[in-house]
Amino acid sequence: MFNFTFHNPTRIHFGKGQISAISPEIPAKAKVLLTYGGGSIRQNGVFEQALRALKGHTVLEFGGIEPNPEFETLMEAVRFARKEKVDFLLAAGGGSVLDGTKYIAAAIPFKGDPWDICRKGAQVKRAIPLGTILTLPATGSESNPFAVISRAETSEKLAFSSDHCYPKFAVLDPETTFSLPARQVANGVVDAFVHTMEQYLTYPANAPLQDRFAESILQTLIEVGPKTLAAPSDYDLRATFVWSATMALNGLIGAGVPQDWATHMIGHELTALYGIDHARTLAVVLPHLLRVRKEQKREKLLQFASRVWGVQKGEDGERIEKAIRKMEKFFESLGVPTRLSAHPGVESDTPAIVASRLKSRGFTKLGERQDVTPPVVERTLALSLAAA
């Protein structure tokens, strides 16, 4: 196990009606900017509950944050918040709203070009404090310091991280997710699954507890994912899914172990190029990247096959392929394709284009062993594109 420092400062308020718990979390004299997406929070009761909890505070609003939050939209919010001297941000929505609000929080006091936070990894020295009300379980953004921001002007989708952007609190009320479209629920299950895999399926690091934590999240998602999709108003099923997605990326299972994240880096380029849902890019990349790197990941792939899928008989290669196919069948059972060729508009030269884009940004050595090079990216996407 590697040395690590684990600290997650986000206070979680989990369960029915917990939006009411946010009032004492926000300073009484704070001017609050409530951020959200397309306005679904007005239909699912979140907006009304939030305003009730914020009674006595000065509350301003900024809506319209897109899926794959767009730089220009977020900068409108930054300019508005600066003008109004906002003291606190409250993000109500899914991962895109939460990620976008983290960027707003970092950009408001930033000196210089705020895009440098993503493009150049510029240090975030401080940020406006923020809290979150989660309405779409998937990214784990409600209790981590990470965010991914898009910029249509340059066809970029880039990530940043800062400890200053940890939410002060997060509300996870499963009932606020009941009205989600099936596609978004399915995407959320896949997103949480792949988050777990990026931290788990690398190489052995003598971290058996982290492995068991990760395997329990994977097995729980396999069990509960199809059920919560079929019964969206079942509180217990949805509560289990919501908590699984949070635990997948709050830092716990990644403490002291190697991490991959090549699937995400490749997937971000596919979203930037074609607008494919983030989770769906992960589903078309991960299985084929595992096939390409099966020798480098052999030990953990065999562990994954045995412990997660119960595949214990046969030659090593056969067991590995069977486990990957079971994972693909799981994704597809949720309605999420595992072939790039299933997405219309994807060109035959996409593998080379994605590899070139990553290379132009200096991302030439990805993965836990830094061996996912441009040729590996091309081979992976070629497999995904050719697969029937």
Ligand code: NZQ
The other form holds:
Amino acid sequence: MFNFTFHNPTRIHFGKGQISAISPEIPAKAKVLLTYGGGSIRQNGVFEQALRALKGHTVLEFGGIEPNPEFETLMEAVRFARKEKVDFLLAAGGGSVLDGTKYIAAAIPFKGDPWDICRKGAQVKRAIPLGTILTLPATGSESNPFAVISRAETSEKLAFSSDHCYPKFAVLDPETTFSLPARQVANGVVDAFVHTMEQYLTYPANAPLQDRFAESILQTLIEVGPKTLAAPSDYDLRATFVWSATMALNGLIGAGVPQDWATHMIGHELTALYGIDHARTLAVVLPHLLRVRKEQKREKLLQFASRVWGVQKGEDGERIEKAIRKMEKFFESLGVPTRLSAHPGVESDTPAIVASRLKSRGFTKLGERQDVTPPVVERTLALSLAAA
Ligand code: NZQ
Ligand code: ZN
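Following the display of the form predicted on its own, present the structure of the form predicted together with this ligand.
Let us now look at the entire complex, which starts with that chain.
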């Protein structure tokens, strides 16, 4: 096991009606900016519940944060918050609203060009404190320090991370997710599954507990994913899914183990180029990348086959292929395609374009062994494109 420091400071309020728990979390004199997306929180009662909980506070609002949150929109919020001297941010929505709000929090006090936070990895020395009300289980953004921001002007989608951006608290009320369209539920299951894989499917690092944490999340998602999609208002199923997605990316399962993240880096380019939903980019990359790297990932692929899918018979290569196919079937059963050709706009030169974009950003050594080079990316996407 590698050395690690684990500290997740986000206080979680989980369960029905827990939005009411936020009032004591926010200083009484704070000027709060409530941030949200395209309006789902106004339709599902989250907006009213948040305002009710903040009755004693001064609350301003900023809506319109789009999926794959846009730099320009977020900078509008930054200017507004600076002018109004906002000193607490409350994000209510999915990963995009939460990520966007982390960026706003970091950009408000930032000296210099705030895009440097994403483009140059400029250090975030301070951020306005923020809290979250999560309405879409998927990204783990509610209790992690990461955010991914897009800039249409340059068709970039870039991540940043800062400990100052950990939410102070997160409300996870599964009932607030009942209004999700099926597509977003399916996306969420796939995103959480792939987050787990990025931290698990690498090479053995003498970390059996982290392995079993990861395997339990994968098995739980396989079990409840299709059920919660079919029965969207079943509280217990949804609660299990919500908690699985949070645990998949809150730092716990990744502590002390190698991590991959190549699938995500490739996926972000596909979203930036073609507007494909985040989770849907992952589903067209991961199976094919696992095939391309099956030698480097052999031991963990065999463990995945055996422990997660119960595949124990056959030659090594057969078992690995069987496990990858089962994973593909699982994604497809949720309505999420696993072949690049399923997405409009993708052309035969897409693999080369994505590889060269990653190269131009200096992302030439991805993966846990830094061996996912641009040619490997190209081969992976070509395989996905050609898959029947
Ligand atoms: O904008 P509104 O009206 O709220 O509608 C949203 C949006 O259209 C809707 N929605 C959310 N909750 C709802 C709801 N509709 C009905 N009822 C509800 N309860 O869902 C749509 C998609 O929302 P979005 O926030 O974009 O989805 P998701 O949570 O999947 O977030 C995706 C973003 O997170 C980033 C992705 O790159 C992408 O930009 N990620 C963030 C990560 C992190 N912070 O750690 C890690 C991930 O790997 C990912 O990269
Ligand atoms: Zn993701």
